[in-house]
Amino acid sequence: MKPNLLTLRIQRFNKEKDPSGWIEPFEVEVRKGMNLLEALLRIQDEQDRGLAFRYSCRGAVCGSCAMRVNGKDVLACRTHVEDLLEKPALIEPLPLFPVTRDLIVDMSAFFDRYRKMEPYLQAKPISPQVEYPMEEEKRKEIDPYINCILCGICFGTCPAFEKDSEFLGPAMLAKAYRFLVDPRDRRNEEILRAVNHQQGVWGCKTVFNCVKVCPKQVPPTYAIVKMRNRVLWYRIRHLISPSQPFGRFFS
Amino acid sequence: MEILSHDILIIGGGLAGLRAAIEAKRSGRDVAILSKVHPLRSHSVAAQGGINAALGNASTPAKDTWENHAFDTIKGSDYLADQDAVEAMCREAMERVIEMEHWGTLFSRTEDGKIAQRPFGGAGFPRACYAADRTGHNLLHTLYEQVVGLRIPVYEEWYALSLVIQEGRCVGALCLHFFEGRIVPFRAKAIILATGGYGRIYLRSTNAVINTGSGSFLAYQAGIALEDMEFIQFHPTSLYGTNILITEGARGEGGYLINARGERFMERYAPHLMELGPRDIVARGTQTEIDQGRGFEGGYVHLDLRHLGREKIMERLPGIRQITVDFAGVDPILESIPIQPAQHYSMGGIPTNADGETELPGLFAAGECACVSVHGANRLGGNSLLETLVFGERAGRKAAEQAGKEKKIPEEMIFRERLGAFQSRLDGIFGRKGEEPSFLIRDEMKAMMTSRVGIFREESGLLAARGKIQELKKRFLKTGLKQKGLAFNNELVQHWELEGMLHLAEAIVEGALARKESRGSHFRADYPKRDDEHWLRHTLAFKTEEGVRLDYKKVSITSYPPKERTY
């Protein structure tokens, strides 16, 4: 293989053409600093106008171009092709989600879970003229979970789905935690109840795969462990004093 | 024939579109959003540095006011902004920002727990409210969360192809379901265009790949003039190589611009504000250094943040660090960032009043695709996010009010007719035996716009640009499509978007050729002075069979008479 030639073996899928899918090799000339998204766009222009994949910001902030590259789930725009030159690189759609066409997957199950979390601030009352006071330290505590771009990468690497395909998933549990620790949100018990089951925080295997693969350094496992602790704390309090406000929480 | 009906259809799911949808929904209307990408993939998500509002939270000797904000904006616009619209925006800024905070946006905080504000270019006070350097991400996710909470339907990965106009009123649009390959007419009492900018007309742009200006072209094609198209903002600091944005907030936090000789060169161009001059001036300064051989080989200079220290960079500019590490292999804690100017924003667009109404009844526009005009010849950093929220809210409210009054329901016949006409146009395109693929034309257009219609312009270059556009338009008519069918047809969508981009580029070039003065972002090397006597007016570009026809309209001036602009 020529050193400046990139070979991509792309998993194709087109229901009408071949419902079992096929792998198609493409070669692209490499430019200095080129990333995988640019290479795919080049292929789409020059070699196969039908090649389907999602893209938007090309700066790793929009979450469109998540895909599997040599078995690892990544954002294409953030993947340097220099790292893929050694041998032909296998490009596949994200796992777990049904494939729509080529590298495009149907993420509706992902966003159904998102909606299930009621992911909008349910605020305590305040005058419309002023902001909620918040310590910068508190903001920093929430911030890592806010940075999630909902790209779906954490789902593919999470072993909890093997046991239960209805697992809420790392991104959604991080989202739940983001509202749980936000002092502006009046919910507490509701959020914990929504995650206190085998398809929620108790389904997690705490292997930290999601933390390792997240392109935005969101740490869902930490959120999950913290929520488990809160749930346990409520349980213990219930044992000691069953008349506490949250006493009936888990009965 | 399938036909979908809503009181209000919003085309575009970025900040302006979502904010408009929320307001229209809260007014009790049946609202839907249609977007070519999932709303969270919109370009708004990439905004970094901040959103302006005169909250006065920073500790300064005098307290900031909305009037100060208005003055800075008008001066920044080189006096081309419509001052009544600017005043409305600055007056409502505080309410819009506080509202976002109440909906969950996680703004950075001052020591006393208020929304933190940082200095931004051309602003007399630290006025840009920020969420670290991911302000757009934070705002967009917050608004999308509200949209989910209000259960507003979103047609994701649909394209709006054509507006349906009947008896001088916009009554709907023909839209393509990209995955299923169906063109479906939408019937609506009001349509709000919120499709963003058209930075991808340029080779070097900070914009997302999806920013093709399709909404602006929908309006232009429908006979609406486009306003002030020659005013294109070039951001001084895009990452060398990929042109990904490096926020003005980096300079707001104290970053220096340094040339290859190690000089803080802004001393030559804005001796008082230095790196925090307005964008047009800093971009020209930076480009001048590069052009005159004081840049680094390849055409860039340095943005130096090292003196800010690790802690400040990690706390205030973590996203920037992530970008420079990921995309340039540079850690700003240890090294300077290589930067060059790149196209960033489109001040021009679809003319609207301060309620988002266009001259076509039933059609509204908001956000970057609109020209209210609050930015005039040069937008200040932190004002585009603000514009999306203020005018998204206003457009949503007004559209809801008008949709409530509109009792006439257009007959199905008109949609059937338009769909038929559109289908035969498509058959024509599909039937053509193409001589060349359209991406070659796209790439030539982009290179030409960056080289001839960039930061510095002059007549000879603009005439060459005019000639090139005519050539590209002719060649475009001979391009064909290899992909058949409508489902997943990237080629068709890109072909159709390219047609629009060529027309928008033509309007930019013609406006720039005619405007024989320098104002804000439009700098004519052959006419380097501002000329209020002849050119204190907005350009209007109409699409005709023969090409662009130009006209002009008055600038609205309330309390700030034009003055010389120094920083």
The other form holds:
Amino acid sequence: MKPNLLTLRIQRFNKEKDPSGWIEPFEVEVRKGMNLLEALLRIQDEQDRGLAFRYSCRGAVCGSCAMRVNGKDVLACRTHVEDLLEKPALIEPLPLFPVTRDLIVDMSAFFDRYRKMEPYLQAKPISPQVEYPMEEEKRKEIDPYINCILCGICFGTCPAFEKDSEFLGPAMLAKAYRFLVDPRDRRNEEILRAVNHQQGVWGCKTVFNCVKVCPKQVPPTYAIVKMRNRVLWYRIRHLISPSQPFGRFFS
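Could you switch over to the form predicted alone, since the one displayed so far is the form predicted in complex with its partner chain?
This part shows the chain on its own.
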């Protein structure tokens, strides 16, 4: 029986070899249940040891194997090769990030933005003898935003970067909302201040691309809209009663 061959046209980049990059085709035999990451590993093992790409967990937990496949940003470990058999698949690195080698991109700017959001719980003061209760509905509201694996896929599909490369990005704004609505966190005013600008919630085009492509179903656009509403609510509150808490936030 003739083996089922998959053709992958891979965007290559090696600054020392060819600074303009080139596309190189590879053929790999398809096995039942194979995903794209497995296909790339076979090419690396059997055809070109120099092929460069990132991966770690192989289970859609780490986000390392994000790349562009036929114009769509996906996780290689979640992409079934059977879906790529109809025509040669074009494999490219994630867009908007500087390419360092083949399918590997420099995500330094992504993680710099992430660190600036201080993505960890900064709890309100509470006695060590007392637990901090959380209502079930509040936990459910937070849950979707905990699922972000920092793969960077949402950056590649976000039209806001076309207008402003300094836009914080969907992942960072989703993370900000995760702590804004956590009743244990003390930073309500600080978080809203950090996102209340054109590179923050007001730079989003609300086209929901990030919601559509997120491999973990994180809904950043919904978080952005909710934070906009909260910013406006605080502005109105200040106009009505400037002496109320948070009144100085928009003064």
